[in-house]
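This document opens with one chain alone, in structure tokens, the form predicted alone.
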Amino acid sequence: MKLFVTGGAGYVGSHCVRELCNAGHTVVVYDNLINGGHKEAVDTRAELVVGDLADDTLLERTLASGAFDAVLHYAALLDVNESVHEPLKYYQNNIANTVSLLALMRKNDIKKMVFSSTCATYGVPLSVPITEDMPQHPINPYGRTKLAIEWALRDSADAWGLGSTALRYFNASGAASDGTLGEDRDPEYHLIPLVLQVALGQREQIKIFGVDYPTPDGSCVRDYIHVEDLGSVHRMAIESQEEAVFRYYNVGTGVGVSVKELIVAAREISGKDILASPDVRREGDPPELYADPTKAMTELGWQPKYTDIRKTIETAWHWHSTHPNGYASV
């Protein structure tokens, strides 16, 4: 297939592009190279178009000239805390820009899409692990923007035959197993790289936002899904996508790991004394989020390879310790 990939120079997108290229697909990446996008992260077998989703002229010209079979949409803002304080920024980027993309897909008769959604659409779940049939009541603007696009995808299936899959993934983590791709964002807000920055001496300490949650050790519990596992599930989803069908899957390991547990594991793997200090809770943070990935495993035949947080942190430590300045280290 010929695939149009938005955000394909970013952290998750670049790993997925590599997976798609390895499977023999022709890939065109569309990325503005900000918010964590790097041209060095784009697979050399893919074509890179540097552009913003808000640039309707360039976006339309690129889609019209490509004869694309499908779109994989990764481009989005995703800092939960920032979304609470800058909601309009998230509504503009995550909703308005995506609606423009969908309109151009319709115009160019592209009827297949995989959308990077999020577990944040569930808000505070009734119970864990989270299954797809649980109510979606997001508690922050980031989650609300992703849910709005899920509604748009569902409605588009009925209205004009769009076939799409929303992958509600949990905390993207880790790095390429060969150490050549990893996370490089400034500012950084994902926990694992922040913890490893302390190990590298780039940060004095890591703050634990909330130590009084109703969890076993008082810190938040999350499901850390490896980026290479995200790559495989995106590929399986687009390869099996049918027109006029809307699907949705939780993508996680099914294992919850607390912030404190993660820090302990990072200390052991890095061999460094990582200073951690308690802090107040952040707005918009549910106490506990981890997936029941049974539906994706059953219907797509997907199986995550990384279910042990230590193995995931090992790949991240390999990347960060050999690329202390990210892609600028090369």
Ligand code: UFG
Contents of the next structure:
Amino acid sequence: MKLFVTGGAGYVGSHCVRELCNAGHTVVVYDNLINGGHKEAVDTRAELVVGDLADDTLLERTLASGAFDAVLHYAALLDVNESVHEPLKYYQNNIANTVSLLALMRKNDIKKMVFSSTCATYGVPLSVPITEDMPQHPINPYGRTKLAIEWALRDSADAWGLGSTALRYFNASGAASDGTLGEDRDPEYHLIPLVLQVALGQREQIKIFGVDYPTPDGSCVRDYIHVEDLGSVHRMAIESQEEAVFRYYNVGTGVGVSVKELIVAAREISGKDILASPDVRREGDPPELYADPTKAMTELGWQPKYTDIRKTIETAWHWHSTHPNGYASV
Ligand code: UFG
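The form predicted in complex with the named molecule is what I need now, so please give it after the form predicted alone.
Zooming out: every chain and molecule, the one shown earlier first.
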């Protein structure tokens, strides 16, 4: 297939682009190289167009000239905490820009899309593990922007025949198993890279945001899904996508890991003392989120390879310890 990939130079996008190229697809990446996008992360078999989704002229020219079969849409802002304080930035980037993209897809008769959604659309779930039929009541602007696009995709299926899949990611984590791609964001705000920065001596300590949650050890529980497993589920979704249907899947391991457990695992893997101290809760954080990924496994035939947090952290540690300054280390 000929694929247009927004955000394909970013953390999740770049791992997926490699998977798509490996499978023989032709890929054009569209990325503004801000917010974690790096040209070095783009597979050499893919074409990179440096551009912003807000640049309607460039976006239209690129889409119109490509004869694309489908779009994979990763580009978005994703800092939950920032979204609480800067909601309009999120509504502009994640909703308005995506609606423009959808309008251009319609104009150019591109009727297949895979969309990076999130488990943050569920808010505080009624119970865990989370299944897709649970109500979606996001508790932060980030989650609300992603849910709004799910609605737009659902409505577009009937109205103009768009076929799309919303993949509701849990916590994207890890790095390429060959050590050549990984997480490189400035400022960094995700738990695993921050913990490993402490191990590398780049940061003094890790703060545990909340130790009084109603969870087994009081810290938040998340489901850390490896980026290469996200790569395979995107490929399976786009290859099986039909027009005029909207599908949605949880993409997680099915295993919940607490912040404290993760720090202990990172100490063992890095062999370093990682100083951690309890801190206040972070706004917008649900206590416990982990997936029931059965639907994606059954309907798409997907099987995550990394279900042990230690294996996932090992790949992240390999990346961070060999790239202490991210892609700039190369
Ligand atoms: N955490 C800390 N200390 C830190 C950083 C994070 O204790 O310094 C905690 C957070 O409170 C949270 C957990 O570690 O409980 C994971 O935090 P991340 O910031 O790494 O990830 P989030 O769960 O907040 O969010 C991520 C993505 C979102 C996505 C969400 C789904 O950033 O895009 O996963 O769970 F929606």
